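Take a look at this single chain, the form predicted on its own, given in structure tokens.
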Amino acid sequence: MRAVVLVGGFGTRLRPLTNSIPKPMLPVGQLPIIERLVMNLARGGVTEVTLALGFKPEPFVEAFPSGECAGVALRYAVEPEPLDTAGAIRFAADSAGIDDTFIVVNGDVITDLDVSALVAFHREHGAEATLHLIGVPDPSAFGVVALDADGRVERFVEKPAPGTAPSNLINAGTYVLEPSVLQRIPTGQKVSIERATFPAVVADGGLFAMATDDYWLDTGRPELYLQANVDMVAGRRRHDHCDAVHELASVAADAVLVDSLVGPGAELGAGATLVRSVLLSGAVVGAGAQVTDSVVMGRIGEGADVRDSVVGADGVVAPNEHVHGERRPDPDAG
């Protein structure tokens, strides 16, 4: 089974964590996020990945020289232009030859589905297409999948009124498809396949929808990014497991942690409190300091007390400064 991912964003929305790493490449519980992904695929009967990558493939050549991860081989099809979903599907699809049944995922995406039952259902159902969805609480900020008893979507509802939902599931951004689903989508072309190629499925009647309650999360926001790597840590996780303090990080004896992860070459000085925070290779906490709720690449100073907060590599917070609900430095400056 073969395998494209959509890793084409720019990761504007986790600035300025990726303006020194590409997103795929943050790590969750020590690990890329996209090798998370990858794992979860091959747990799933993957054997090959394309990456479907908008600019250049280095970041993740030097991260996997040996062109595979997790025991998959990788690909990688570099869009010349932005393609949009749909697009960027049928590029690196033609990229690697694709011409039988295959999956597509959102790089963001981190879950525990399994996709081998996604198939298995998409087969059964003789589905041109099948999405997997999840269920959330509230439903109204997020397009909604209508279904009938069978399985199969009748209508999108983009962003529901509070209470009009026909449901509370949303697509959770995995995808099989048939070939048949790259010839309804212009090659070259910029072409949503949420806004344009599913909805021409559905007038048709191929397409389905499974629903599960699995571990799902988008870590494309830096809270939700942050709860991957806690959630990680707590041990909410059905395969996946890390160590909290990664062997190459240095952590002062009596500095105390909680519900957070330290990485590679970071430091934590004494006396330091770190909770429910991420503290990324090559972040410095100073002594005494207090993170919370926080991701940090840059430094923190001595005494420091930063919450609710993203600090990049460049970010600096001076000793005994206070930082609540900042992201240093400010994406949206010059």
Ligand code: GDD
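Definition used throughout: the rigid core is the maximal C-alpha set that superposes within 1.5 Å between two forms. Keep in mind that what you see is a predicted model, and the values were worked out from it rather than measured. Residue numbers count along the first chain shown, from 1. Compared with the form predicted in complex with this ligand:
- The rigid-core alignment places the CA of residue 162 2 Å or more apart between the two forms.
In place of the form predicted on its own, the structure of the form predicted in complex with this ligand is requested.
FYI, this one's just the chain on its own, none of its partners or other molecules.
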């Protein structure tokens, strides 16, 4: 089975991390998000993935020079301009010549979903399109559905105003689509699958959805990106595991790590402490520093105390400085 993975967004909510690396190339458990995602698609029977890219394909091509990722053949479809979710799916599917039932995934989703079970559900219901759903306490930041007893979607509402959501079941960003869905999407223009295409399929009674309680995260915000890493190293995933310290990292013998990861080339100094945090490639944490609930790509001076913060590749924390709840450099500063 073939799949389209949407990776063309700008990763705005993950700045300043995404100033230097596209969101899908940021690591979760020492491997790029996209590779974790493709590994799960491969487990579910996917053999070819087309990456729907809105801009700069180079970091992806460099990361997977053989045109293969997790044993799956990779294709690249680069839009001339961002076409939004449905426009991107149409563009990528056309460029890959997709003419049979296929999978679509939002490129920032990390999940243990059994994709083959979603395909089986889709076929049993004779659906035109099938969504994976997850129950969440606050659905307002997502697409939300109302379902009937047979799993047919009666309403799909993207990002409803707080308090107006029809249920707590959200679109978890993995779809099974019939090629007829492509015919609903005009070519060469911006079209949202959530706001235009799904409501049209609902009107024709062809949208179905399967809720599961699998592990699931949208890594698009810093605290959730961090959570995806911490969950991996803490062993909360069904199939995936990772080393806390990459073999190319440098960690002092007396440094302390609690539910944390240190990536290739990162350095953790003598007596430093890392709690529920991630040091990415390029991070340098000085002796005696404390880093808690944070993601670091830049430099943290000796004895500093960093909490609930994101330090990008150009971010610097001075020796002994206390930094709480900051992004450095500040993405919103001029």
